[in-house]
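Form predicted on its own, single chain, as structure tokens, below.
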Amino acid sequence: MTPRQEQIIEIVKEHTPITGEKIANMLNVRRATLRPDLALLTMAGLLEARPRVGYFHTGKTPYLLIAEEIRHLKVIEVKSVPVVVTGDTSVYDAIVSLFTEDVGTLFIVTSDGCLEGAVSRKDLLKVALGRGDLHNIPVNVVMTRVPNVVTISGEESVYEAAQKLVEHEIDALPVVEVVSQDDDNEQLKVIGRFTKTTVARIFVEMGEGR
């Protein structure tokens, strides 16, 4: 917010309800000058305007509004394209994919795109430091297997996704949807990824007012 918008909020807090004309007089500016600020603060949910009465403070803060936005924003709206390989991919080729795609985690999928596991940069580094032939070790030997892979659905909130990243101390989540269920075993199709970078991008866009 601009310094003037902060002043407006403080005036409304102290003098609720108050007309736009009175706010303008207290700030020693024309009413027309304040229209963009009042419109923005009203649209943001910080102020409420009532005809022939004036402006009220809603009691919300910018931080509370950001929290509400994060809880309402769905993962499906912000997910990025997943980087996947099949289980028979060699560790060497998996490492190449990791760096060429500039990601920290690869998702291992079946031929029809269902999640089998995940492998991180750290997992691959451990293998690379060993004495095995990276060309002959399939990535499914070192991956974390389903159901031990932490996942997120597209309908869950960005807040829930970020919470999982923090709670499990991981860098990325596969975004999945259930495509079939047999004998209590769900088949999860990978439709995207949600990462720490996704969280950072969301906050940058919020800061830019997007």
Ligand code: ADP
The other form holds:
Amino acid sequence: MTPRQEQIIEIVKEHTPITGEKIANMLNVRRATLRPDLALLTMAGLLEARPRVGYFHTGKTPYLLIAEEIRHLKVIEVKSVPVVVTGDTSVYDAIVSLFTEDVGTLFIVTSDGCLEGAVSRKDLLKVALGRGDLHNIPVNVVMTRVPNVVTISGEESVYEAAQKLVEHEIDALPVVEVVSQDDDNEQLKVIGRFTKTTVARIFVEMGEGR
Ligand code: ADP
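Right, the form predicted on its own is done, so what does the form predicted together with the ligand look like?
Let us now look at the entire complex, which starts with that chain.
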């Protein structure tokens, strides 16, 4: 917020409800000068404008508004395309995919797209440091496998997704959809990818006021 927008908030807090004209008088500026500030503060949800009454302070802080936004924004709206390989893919080809697809984590799926595991760049680096032939080691021997893979559904919030990244100290989550379920077995279809880059992108867009 600009210093003037902060002053406006303070004035409205003290004099609720107050007209735009009166705010302008208190700040020694013309009403028209304040119009963009008042529009922005109203749009951001900090002030509420009631016709013929004036401006009210909604009691919300910018932090509260950001919290609301990230708890409402769903993973499905921001997810990116998942990069998947099957378990029999060699570690060599998996490393090539990291470069060609420009990702840090690959998800391992069955031939019908159901989640089997995840493999990160360091998992692959570790094997590459060994003596084995990378063409002959399948990626499913080095992956973290289901049910240890942390997942997120498209209906969950970006806040919950980011919380999982932090809590489990991982870079990426597969976005999944339950396709079948019996007592102790759940088949999850991989429909997307949510990563630290997704979080950074949301952060930048919010910083730009989008
Ligand atoms: P890196 O180790 O390359 O920096 P991560 O921090 O994402 O990348 O991975 C750390 C470990 O967690 C790796 O062994 C990887 O297999 C595993 N891992 C990666 N993604 C997931 C996930 N979604 N759920 C569970 N484990 C994961």
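Not measured: the values here are computed from a predicted model. Numbering follows the first chain given and starts at 1. C-alpha atoms forming the largest set that superposes within 1.5 Å between two forms make up the rigid core.
Post core alignment: residue 88 C-alpha displaced by 2 Å or more between the two forms: Residue 88 C-alpha, core-superposed: shift of less than 2 Å.
After fitting the core, residue 136 CA displacement of 2 Å or more between the two forms: The answer is no, as the C-alpha of residue 136 shifts between the two forms by less than 2 Å after core alignment.
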